[in-house]
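In the block that follows, a single chain appears as structure tokens, in the form predicted alone.
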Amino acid sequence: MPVEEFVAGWISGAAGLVLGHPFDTVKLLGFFKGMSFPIASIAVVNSVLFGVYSNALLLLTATSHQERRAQPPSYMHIFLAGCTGGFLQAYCLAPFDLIKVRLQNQTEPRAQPGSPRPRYKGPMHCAASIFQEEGPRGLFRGAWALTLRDTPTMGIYFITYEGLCHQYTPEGQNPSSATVLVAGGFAGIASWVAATPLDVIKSRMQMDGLRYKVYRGMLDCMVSSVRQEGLGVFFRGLTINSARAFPVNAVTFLSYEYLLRWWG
């Protein structure tokens, strides 16, 4: 099993996060809040996504990353490989994402005389507190919504990227840097258009139980959210997600492609 894709995914994920974390956090509070933990975790998660995707595509098509430019895989194979990567990524991501969301949603003032202390002192304290108060399953709160979000959207993600690269690259050649940037950016936007409804539900499920339990499950969360806020609730954050997605995924794919070419 080639390991270059895992390493390239690791590095490119970290590069994309450095660029995109302020956009991600502005949905909640301040720039770069809780950034050190996501940098470490997203590198692992991105490594799983790109490594599993590339190796799944290798099993389906028997062609390496370098050979796929001359022998493009079918869109069905790309979609299936992307879904496989998204499914496994979701389970690796679930505890990390929960901790990130909890830390970013901390609204208690910091280091002000007389102000209450933040609920969580940091990532490790947050994980330990969730484990103690909510049990082992608490660390996977919102995991089903995350899995339903990432499995199909990662298929869409890679289809968009590979399709645009194929369309704007001469046959048998590697895509130019500009093509990779544009294809990666639009792949990110396409995936977030599909993912945002379940991302809203995921975030609400992850915050549920912080002080008291509101929802009986994911379906109850969806129904309650629609009743209280209408269907528009499922597209909350789409603008900032799209603004974040283009530069982050453009940089991610550019880093990934260059690393594989350098090692290849």
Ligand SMILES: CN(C)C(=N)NCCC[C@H](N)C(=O)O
Second form
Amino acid sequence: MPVEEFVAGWISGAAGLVLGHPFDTVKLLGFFKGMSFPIASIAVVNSVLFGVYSNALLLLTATSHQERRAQPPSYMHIFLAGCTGGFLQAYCLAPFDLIKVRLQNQTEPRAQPGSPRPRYKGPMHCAASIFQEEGPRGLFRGAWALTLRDTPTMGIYFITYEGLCHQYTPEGQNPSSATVLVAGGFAGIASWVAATPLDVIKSRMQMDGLRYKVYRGMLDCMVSSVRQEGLGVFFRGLTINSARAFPVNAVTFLSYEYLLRWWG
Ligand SMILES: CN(C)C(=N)NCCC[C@H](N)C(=O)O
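Okay, that's the form predicted alone, but what's the structure of the form predicted in complex with the ligand?
Below is the entire complex, every chain and molecule, led by the chain shown above.
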């Protein structure tokens, strides 16, 4: 099994993350301490996504990353490989994403005397508290919504990227840096447009159970969110998600492509 895609996925995910971190922090008007935790989590998640995607394509088409420029896979194969990568990465992402959402939603001021203390002191304390208070399954709260969010959207992500690269690159050649940047940026936006409705539900499910339980399940969360806030609830955060997605994914794909060309 080729492993360079896993390593390239790790490094390119970290590069995208450094760009996206400020957007991630303002998204929920909270705070997210330090970069070490997100870098550790992106190591696992992005390398699983890119590594599984590339190896699934290898299984489906019997072509390596280098051979795929001369023999492009069908869009159906790209979609299936993307969905497989998205499905497996969602399970790896679930505990990290839960901790991130809990920390970002923690808005108690930290330094003011007399104000309530933040519930979690940091990512490790957050993980340990969830484990103690909600059990091991608590760490996977919202994992279903995350899987539903990421499985099809990762298919869309890779189809958009490969489709745009194919459109603007002469037969058999590697796409130029400008093409990779634009295709990567639009792939990020397309995936977030598709993902935002379930992203809203996922975050609500992950916050549920913190003080008391509000929702009976994902469907209940969807129905009561629409009843209370209207259909617009599904598009909450779409603008910031898209603004963040373009630079993050442009840089992610550029570094991924160049690392693989460099090693290949
Ligand atoms: C849930 N969705 C839409 C995605 N994960 N899309 C792929 C982009 C991944 C990239 N690390 C990012 O955070 O934009």
